[in-house]
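One chain comes next, on its own, written out as structure tokens in the form predicted alone.
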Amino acid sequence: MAAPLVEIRGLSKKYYGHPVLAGVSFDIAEGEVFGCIGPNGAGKTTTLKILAGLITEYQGQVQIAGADIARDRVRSHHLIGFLPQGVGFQAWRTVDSALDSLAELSGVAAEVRARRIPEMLERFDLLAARHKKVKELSGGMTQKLGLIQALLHEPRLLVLDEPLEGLDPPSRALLKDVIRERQRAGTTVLFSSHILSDVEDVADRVGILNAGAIATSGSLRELLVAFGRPLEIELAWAAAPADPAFVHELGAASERKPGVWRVRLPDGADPDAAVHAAIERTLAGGGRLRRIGLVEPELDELFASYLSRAAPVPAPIEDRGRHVA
């Protein structure tokens, strides 16, 4: 298996003797979108600032594409595009001038800047504001401008701290589309957000940071198992099969309304195999399915369950062959 793009080991940081990070360790695969969530003060912003090189005093090791960010700052800088929370620009500059200066600092050639800046402004619906001063922009427009500067040098790793903060629904949808586009182009994305539905929309994997450490991480299905939540499937028949009683063989079944069944699968059951069996038995019995699928709680529900737990957090998940702890 190829080495992950991001490797964080034993990351610790104190402010005035107070620990903010306490041995954070996790990996991010090349091309993965990793969402970081957690309560306020959990250490999300500190972790992202260390990755971006804005915080240089810490304990532990952080590598990006094999480069240690503490020892190879120049290479690391070119690998990363960073959008901080509360992005700021020199207010007197025009949009075009601000982007051109930042892209030049990131090593983007003049001819590339001349092409990519208008392309990116158009993609983010800001082309008409190209010659406006930054101070004339709305908060949402400034946020989009911050994302453009993070993308101009086409980084391998995009680090976004609360990127959806202050954006209206169309702009949030646009940003999520851009994240998916960059992932398809091979970019790895690490972002934090408190808008859990947006994390759910774009993240391949979610890490829960709490009390300065990664409590657990995984896909929504893996987190569901880690928190002891039951796996369920729901099927709705357009026409019931001759013998619908087979649903009770799959697990604890209950009919929610005529023709719609919810089945709680036993521990260790393969949900994909259960769905396949339900489809086969329905068709074999002469029935017709309207819909069938795994019932997964929303991330908000899982996170609320995590916050309300009095017991220790779940053990880290062995995810795709990488230990995340």
Given for the second form:
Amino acid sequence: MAAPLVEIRGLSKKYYGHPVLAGVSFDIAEGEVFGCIGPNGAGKTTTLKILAGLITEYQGQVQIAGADIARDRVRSHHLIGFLPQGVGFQAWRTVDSALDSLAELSGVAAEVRARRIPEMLERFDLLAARHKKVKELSGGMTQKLGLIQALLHEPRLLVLDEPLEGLDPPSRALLKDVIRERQRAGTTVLFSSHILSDVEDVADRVGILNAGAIATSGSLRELLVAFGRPLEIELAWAAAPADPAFVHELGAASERKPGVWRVRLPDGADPDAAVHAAIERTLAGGGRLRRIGLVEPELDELFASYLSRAAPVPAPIEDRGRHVA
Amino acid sequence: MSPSPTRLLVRDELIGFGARPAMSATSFMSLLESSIASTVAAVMIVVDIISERNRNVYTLLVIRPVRRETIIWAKVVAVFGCVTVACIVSILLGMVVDAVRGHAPSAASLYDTGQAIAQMTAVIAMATAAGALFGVLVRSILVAVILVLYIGQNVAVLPLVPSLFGLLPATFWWFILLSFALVAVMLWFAGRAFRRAQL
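Mind pulling up the form predicted in complex with the partner chain next to the form predicted alone we just looked at?
Below is the entire complex, every chain and molecule, led by the chain shown above.
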């Protein structure tokens, strides 16, 4: 695992004596996409605002690339691109002027701005609106403008608070593409969302924030284990092997459709070893596989199960291996 | 058909006002500006700061590598500059009107006008700084405007207090010096408050 770009330790924050964050701790590796989910009032926005340097009174330690954001604010601001919830621009500005001014404040050279701003506007389908006043834009267009300003200086860490809010489906798909592109370019992304399917689409790891603390974090598979949900693999045969009953040796198997089996693995079983064994046994038995893989749970399902649990919160996961499908 | 009495009265009043020898156009414009400009500047800046803050405009500035206080100071300079320039232009127009009417400015009247402009500038600066301070401290536009009108406007009296109590001579230069010292203090507090603001 790469060295963490973001290290948050024991983050606590009170508003008028009421605790909003109570000892939030987590790391985000360089190049990782971390999705933060949680019910309303869980402290997602407060955490992101502290990271972005908007809230400066808190307990705990927050470091970005080794720089403590409380002590080295200027350096950490160079590293961050931030999209706040309900982004706002000076109403008198045009789209072009707003982006140019903000990029200049971030230290982007004039020739780079002249090239990059039209590129980004075109990417987000806003080029035709570049000379419009910001106040004339719709909510979705303003949100896209907010995303562009966060990306213009190519930050190492992109912090997005509800970035998909107010976007239509094509724009949401575009944003997810952009996040994946930025990840390939080495950018670390931390975002919050309540649209769980979108989090699931782009996040390498998911953190569930509840009652002011990270209840648990990890890949989907790790969350599955943490919540005591069974691991399952599904295999579909194009041609069944001579002895299809071997699937029962892997775990509790049930045939969902002819030739399509789902196997619930026993506790502690290695899912990769089970997939490997199923492939070997199928081929050895003269069968042909159409598909095989681990059944990933829907994040909505996991989240709902988490919220409805009366049992104590699972311990945070220390091993942060990436999930495989 | 005879003209209406209202029209006649308005015409006579206009002629009478214009022909009044006691007040030159320059004096009239100075009087007008000094009473209105500081209020306009203070209300403009307080409304601007609070509405931009409530619309999360400052969020996008604060997350960039800039000193927080410069965001407020830049706004003060802009508002103060625009209002002051507008006032000076108005006063110069008054002088032009006087010159056209045959009252060319004398050296003494130019000196007096210069002093009036300097005092007006100091009052506008104090009102703008007070507006910035209230804008940073208060989140409600209504409350801030009330504070600016009833407290902020009286800030202009403070530089006169030492003279009134006989602590300092009542001279033009002391007024200017104390006014801008007060402006510096208010801007420092406004900057400090904005630096500590939890956005």
